[in-house]
Amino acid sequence: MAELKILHMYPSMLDLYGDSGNVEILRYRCRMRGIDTTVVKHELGDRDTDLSGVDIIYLGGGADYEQQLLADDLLGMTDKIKAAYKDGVYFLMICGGYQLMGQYYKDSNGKKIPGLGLFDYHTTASTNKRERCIGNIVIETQLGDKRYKVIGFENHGGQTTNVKTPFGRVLAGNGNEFGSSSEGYSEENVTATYLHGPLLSKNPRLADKIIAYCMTRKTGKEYVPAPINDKLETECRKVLLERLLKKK
């Protein structure tokens, strides 16, 4: 069985609301299928991070302060990260990580933090620091041939615009902007979203979609994850969806 390699970027800085748990969920669901995983970490100031053989690049969420601290370090990896994207490496990015891969992030004081420019979207925070998109959120997205409801928690002042291919349609909550009909950004090998939680613990089918993509890319053969016992996750999702969508 092939081994998957995960690059966890800035784990000590980008970990709002337990976002690092997404890496643990991926490792757990791989282990249940007999897939080995290796996690490589890139921290601020690391000079020799090796991206060769990486299957997943993961960035969690962070506040304005953390984004300002690591922006220059991230820009220094531009060529490596763009090469990985073009090679089909899977990108999973939450909140601050989502914003930093766009053109720029302008904070509530008007300071512009340059993004990596991997995607066309950009983010501008509300000048009213108390005005935020905050609360539980449900979106609907396409996973394979089925629609799937994704549950999470959003807390962001940034308003992300010029998103050409959203992650999903908002059923409850805000999304990319106040009262937006769409949330996040998506490509075949990209999931970028404001949903904390951690995201993958509430949405196991999304985790399996990422694993299936990476294993298919790695082996050259279509990989279909074997079913595992998700009884607890299924029951929790049912309760949450009933609660969050009861007024819809």
Ligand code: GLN
The other form holds:
Amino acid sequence: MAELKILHMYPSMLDLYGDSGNVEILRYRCRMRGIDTTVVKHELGDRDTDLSGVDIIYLGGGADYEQQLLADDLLGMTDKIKAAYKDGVYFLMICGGYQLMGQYYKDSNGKKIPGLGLFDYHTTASTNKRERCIGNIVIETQLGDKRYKVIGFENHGGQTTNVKTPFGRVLAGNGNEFGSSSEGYSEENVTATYLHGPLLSKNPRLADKIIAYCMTRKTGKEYVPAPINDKLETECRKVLLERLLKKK
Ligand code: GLN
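Could you drop in the structure for the form predicted in complex with this ligand? We only have the form predicted on its own so far.
After this comes the whole thing, all chains and molecules, with the earlier chain placed first.
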């Protein structure tokens, strides 16, 4: 039986707004297609986390405090993570995790937390702690040959700039900066976004895109996930999109 291996980094620290649910959704949607999944966890202080055979690396969101606590530990993983990225492993990162894979995150006290430097973008928070991008957000992204509206919830002080290839175009909400037109960062094997939700429960086609990428990479044959019953998800999305995109 086919199997995908997910590396869940800092699950007990980076789990804002149910972000760990993204791993559950990936596992559920794999299970519905007869794909087994194993989850390897990397927590602060783990020294021997084995990345061999990993298909997906996942980081959720976390507040400045958690980001500061784990920054050194993450830097200690630089070589392994860069090798996985070069190898084509899929990276899914939410908010705090997104910020930490860039050059740096400068928090609202002006303290600079070094990022792993996998990508060129960097993030600076307003020194006014009340200035945060908070609320529901809808963006539009390209998934294969189709446009797809991605729904989520953002809550970040960090303003991310120098983003060369954003994840999507903002239809409602803020995105990478206050009032920004772009949101997140993306590459063929990377989705980095400010969208909590959990992201994949509200946007099942994004989960399937990740599964398709990983299975195709693993088997060397184009993998198209079989449709599953998404009636409830489709209904929820319809209601949310109507509400969030309603013209004021
Ligand atoms: N600490 C970061 C910020 O406020 C990330 C917060 C988050 O992950 N929601 O910008």
